[in-house]
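A lone chain, given as structure tokens: the form predicted on its own.
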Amino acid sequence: MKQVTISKKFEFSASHRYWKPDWSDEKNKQVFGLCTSPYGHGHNYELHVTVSGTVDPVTGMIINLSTLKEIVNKIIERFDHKFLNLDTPYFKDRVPTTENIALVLFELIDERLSKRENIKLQKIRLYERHDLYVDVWRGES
């Protein structure tokens, strides 16, 4: 049976701070630079979720939106708002970087999919900047 994709894009406000507590001073801004600010800064991110399946001959769809929005709202609310290096377990040991934060949302997001039959999440793509994204994608094995 034939594969369809479909995406939907998200967006959440956020702040962050490039640190490793491990490091001394000096070097964290050497790596990091203005991003070493204790205050953090903060980014308007959107978020494209791609997921795939095969169309339910019913319905026609792979998933309905709604459903999707559901599980991916209730794992953007965790962030959103929020000051990723206090306010969230997932950076705590974890430099709050567009890579590791595509990372987590890609894990959690493919735990909450992967319990739904028929249904794979297949890429995330998570723009920190309008000129600027990541993309984590399902590799093959």
Contents of the next structure:
There are 6 protein chains.
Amino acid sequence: MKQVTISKKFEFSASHRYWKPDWSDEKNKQVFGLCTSPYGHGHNYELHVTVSGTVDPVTGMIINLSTLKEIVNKIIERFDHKFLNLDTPYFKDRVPTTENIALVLFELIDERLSKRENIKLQKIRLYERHDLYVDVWRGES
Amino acid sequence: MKQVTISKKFEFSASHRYWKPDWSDEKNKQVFGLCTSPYGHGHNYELHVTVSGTVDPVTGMIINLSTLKEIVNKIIERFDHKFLNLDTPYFKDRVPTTENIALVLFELIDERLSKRENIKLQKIRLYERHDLYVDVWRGES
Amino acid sequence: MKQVTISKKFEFSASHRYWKPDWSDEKNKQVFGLCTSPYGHGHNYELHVTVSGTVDPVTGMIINLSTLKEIVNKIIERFDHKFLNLDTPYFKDRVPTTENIALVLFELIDERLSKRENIKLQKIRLYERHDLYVDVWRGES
Amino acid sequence: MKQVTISKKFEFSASHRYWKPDWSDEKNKQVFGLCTSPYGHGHNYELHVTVSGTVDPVTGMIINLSTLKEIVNKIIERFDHKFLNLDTPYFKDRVPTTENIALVLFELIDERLSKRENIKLQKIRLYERHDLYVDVWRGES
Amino acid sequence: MKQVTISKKFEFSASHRYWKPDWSDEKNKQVFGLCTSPYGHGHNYELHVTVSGTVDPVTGMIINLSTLKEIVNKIIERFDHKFLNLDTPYFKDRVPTTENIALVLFELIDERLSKRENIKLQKIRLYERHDLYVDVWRGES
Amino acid sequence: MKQVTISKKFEFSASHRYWKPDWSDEKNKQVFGLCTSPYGHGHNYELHVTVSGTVDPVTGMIINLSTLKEIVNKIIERFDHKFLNLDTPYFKDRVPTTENIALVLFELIDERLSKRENIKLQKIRLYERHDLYVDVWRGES
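Got the form predicted on its own; any chance of the form predicted in complex with a further copy of the same chain too?
What follows is the whole complex; the chain from before opens it.
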């Protein structure tokens, strides 16, 4: 029984700051290093969205890419060219690390894709830089 | 118990057209967009072939790469510098989407590798562009 | 005196065929190899457009990228998802090699950019694949 | 007479904002688009530094890379993990566009390298993203 | 139940030779091809280290990257700028193929990471070239 | 008057050692760092060969790529899977730095291409790693 997924890459540019308000400056610097710089710094994020499902025998597609692009781009708009700590509602109580940004993106995309039949969000991968990335997927529990 | 796979990247350049003869031109355009352009258009495809098996304690290899290259290149020859709809027998009844091309390639490579002992085709990944790829692997059923 | 250029990358997917109607099949194959395949084959082309000019002291820009994208995308539309030999008027009398496609693109972009003040098309680079590219620029004569 | 240059790539992550205080919000948005977002946004910048000179017949080098890295890294430290508008002194009166950041970096690196014999800063290239870059070099005047 | 991993890329440059002392020169050449060249040859290796664990609700991290870098860089030092056959103790009795180098690296990194709570080395990927890579992970047994 | 060049990328894997026999070990280490490791270390080199000339109005080509590949591959064979210090005659009296390897390759390729009409070796670029490269071209003198 063959499994098939299709993956599409998206990009956005954002800035963020790692900082715990209840920690001293020293502790913030010790744990977060340069990432605690007060006005933030930024990255070109690269997001890979992997969708699993059955290949439609008529169209030959798991999902029409124009549909996938419409769904994901609408979500990414909230992150693109933003300062994630202040311009989005997602990081009031959690540090915008690559892990946390990826978890938020997985939830937002999954919520939209789960409404559609025959497909499932299988995995996302989020690159903060070319040499650092986070994967999120649904595991067995 | 450690699992090991080796993956090799291959490349081919081909053209294709998304078009259902029993659909109107309007419906073809609506579903397939630019991909329904009558004389086709093309891509540089990139194929990653992942083989699993035990590492031979003598040679230190799962499979000799010259063997893998010989097998896969013979298959790829049928796709390279071709118009997939007309120059190959695989897309008479199915649209040459990335999903379908990947499924065909998995079957062709798997058929050849399954004749060899101690190795198994674990997965293939087919890139149509740098930002779009399909994975095919054997799932549990 | 410092020189400054800005370069933007664009992408399009197209197919083409190398074939001289006045040559025998043998001669076509001998000179053009696999590229003479009758229904064509394709590539993901990558186009780098380099614009020189003075940096506007107010905006800090040589050219507003939204202007550059509008100009180049309008030209690329004629090539994207096309079979270059039949879908465009540019290769009736010349083979759509990377050299010739690049020359056509240089002329088309240059014609549009030369109408604007303070900027000049300095160079284009066209990749047919990641390992093959052509540069066109204005030389001294 | 052969010319030789050596180029080394460096990376830094920073955020910035395009905004003219003497312009209305509407005009800022119209000219700068998403880049005028109030708290800034960010990028992974990639800087290529190209040095020309004679190849030392003893060491076989134009410049010892450890020297070049020491010089450039000391300059890049001022940009890495910073909000360029507020954390650096360079963009008080100019918009931190890729053009302007590249011009500043050229001056800073050139000032340091010009003190050394037998070498010359020939060019820098600054990528804001993989599809957008600025070149700065010394032209004839 | 969502699964999360973080992956960091590392690089090292090394040389190696494929050669079995108990085989004839002919057999070595037949099996190993160019890789049996007597003084060795080399590669820029790229190592991806993937760590799984729970995201700390305070820091938003699976593992602090400075910790991961310290651990892996200390191991990579033994391979970087070395001739793997003679400069390391790991390939006295096994050929330094990509498979074997990856197995050694997995063991060395796993040994260090397994001493830490809440995290687990999930996978490593080792690229010998951009078109050849080996994955090692812990499978069910 | 438009100028046109075509560039093709080639790859080879080799090892080398930076070491001056008339220097003490201390001096070798101080100048060459890790690169003086006794048995050498290696890289995946990437060579870009840029050829200028007129585009043949019949074939649409500056040079037939099969010709260029034949010429350059024959030269690269001498470097591929070799220890440059001992397996080639070119570095008896000079250190195999990226600068020197590039100068040798330029000479060897130029010697072959200069025998052909209508084309000229314009430039080569040699990458030792993705973040370090040397350009060689013919300058005015």
